[in-house]
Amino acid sequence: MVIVGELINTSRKSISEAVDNKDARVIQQIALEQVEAGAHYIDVNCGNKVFNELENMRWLVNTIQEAVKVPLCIDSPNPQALEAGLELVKYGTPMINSITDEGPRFDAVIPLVQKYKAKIVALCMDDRGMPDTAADRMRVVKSLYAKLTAAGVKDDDIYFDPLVKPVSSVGTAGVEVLETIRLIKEQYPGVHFMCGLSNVSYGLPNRQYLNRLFVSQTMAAGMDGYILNPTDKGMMGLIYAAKTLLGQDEYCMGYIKAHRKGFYEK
């Protein structure tokens, strides 16, 4: 299971203000809290500051690495911003979020994957747009897998994002994702998964209940990576409990450790 902490994103007001004011203390505190809560990677996203994204990306990457020594997930729709962050990563193997099967996007990002030997989040989307069904997603998966492996990317470095849509707008969005995970596991057993699944509850009340149940469902289907808020004790406690019940927690040590850290306190 790989947890990518999602909190350093300038779409959040507190992060945006910290970046504007170059307040390293705020950024470093949030990075530390995410790592202490169980994040294996820290996502770095300043994509909404389009006019100075490269400068902000460089500042964020250097600032975070002064506080924590974990790999970073460089997250941007701008290939130049991706490289601005990647060239400064010091610790571990970086992750890129993300590549798609859209021609220009694939062609711009794949050289960065190769140059920095990065892990890659492969989003199930192509030039036809966002797929609705599992069959549509698998068409993209087949194409992306062929292109990525032909470019020398190892199965172990590929993280397919099955593209979670809100069930409030697409009633079958949840089951289509579960079926996609099942099919990918069946046809490409060496790859991994990654997604920001909170999209599933967008527009609905009591979102945390839907999000947590969907984590449990997707883990049972084979999901092994999430981009989420690791300081959400309810969510992280559920993940530790699910790993235990799925036989992924030797001697239940992860669950016991989570209990001792107060993940199940009311």
The other form holds:
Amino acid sequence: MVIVGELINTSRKSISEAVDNKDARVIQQIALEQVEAGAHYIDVNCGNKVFNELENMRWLVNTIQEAVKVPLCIDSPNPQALEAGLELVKYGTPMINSITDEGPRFDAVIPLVQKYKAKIVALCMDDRGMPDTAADRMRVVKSLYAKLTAAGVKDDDIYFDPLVKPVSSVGTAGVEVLETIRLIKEQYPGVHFMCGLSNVSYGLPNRQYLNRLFVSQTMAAGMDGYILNPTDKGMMGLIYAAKTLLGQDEYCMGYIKAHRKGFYEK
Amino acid sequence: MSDFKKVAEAVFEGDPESVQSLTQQLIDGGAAPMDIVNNGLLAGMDIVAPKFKAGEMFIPEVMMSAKALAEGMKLVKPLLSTADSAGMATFLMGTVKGDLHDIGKNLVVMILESGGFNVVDLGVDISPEQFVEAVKEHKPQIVGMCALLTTTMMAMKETIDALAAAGLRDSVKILVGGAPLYPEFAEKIGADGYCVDAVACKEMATALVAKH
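If the structure you just shared is the form predicted on its own, then what does the corresponding form predicted in complex with the partner chain look like?
Starting with the chain above, the whole complex follows.
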């Protein structure tokens, strides 16, 4: 299970302000909290600062690495911003979020994956648009898998994101993702998964219930990576518990440890 | 309860069958088509919009209300005089070039239609040239652009610049929206307004048209 901490994203107001004011303390504090809460990677996203994304990306990567020694997930649809961040990553194997099967985007990102030997989040979308069904997604998965492996990327470094849409607008959005995970596991057993899933509950009340249930449902289907807020104890506690029930927690040690760390306190 | 109010109530409840039969009853009873639209169908949506904005109603309910309203509109629209229809402002809507997101845009289209706008939905991945052509063709009062990716936000600026180059910028008001956007961005690229959600878009569009 790989957890990517999602909190350093300039679409969040507090982060946006900290980046504008170059307030390193705020950024470092949030990086540290996420690592202490169990994040394996720290996501870095300043994509909505379109007028100076590169400069902000460099500052964020350097600032975060002064506080924590974990690998980073460099997150941008802009290949120049990805490279600006990747150049500065010091610890472990970086992750790139993300590549798609859209012609120009694939061609621009794949050299970065090769150059930095990075792990790559591969989004199930192509030039034909946003997928609705599992079959739509599998068409993209098949194409992306062929292209990525042909470019020398190892199965173990590929993280498919099944692209979660809101059930409030697309009623079958949840079940199609579950089916996609099952099919990927069956056809490409060596690859991994990564997704942000709070999108599933967009537009509905009590979102945390839907989000948590969807984590346990996707985990049961084989999902092994999430971009989420690791300081959400309810969510992290549920993930530890789900691992235990799925036989991924020897002697239930992870679950017991989570209990001692206070993950299940009311 | 007045018959108009019953229609409004059925729209609010998201009950297409009732809206249909109640609207038909009003038509058969000789009510003016424009009154059915304003005091019945749109009045129902006027209950929905603020409740959605306040977080008391949710997207699927809004979609049901819009569907119910559409059923009523189907019956009334053929009866509207050309003068009635001409009074409706035209709103041109599209997701910008390079961006394939449509869920949010479709919701905005639905809310605008239920707000009395004549909406021309261009779809997704619409280039600046396509926007320019569509403005020439449909002569809208308002152009709405949607972008969900940080890489496609700048396509909004390109579109605004293209409209300016074509001499059309001042003939329309431009509203922008989408998850990665923020008000300062809208201002910086020369848009007339930033819409945080579908209801905000309807409200801003209504205000802009009223000022016109």
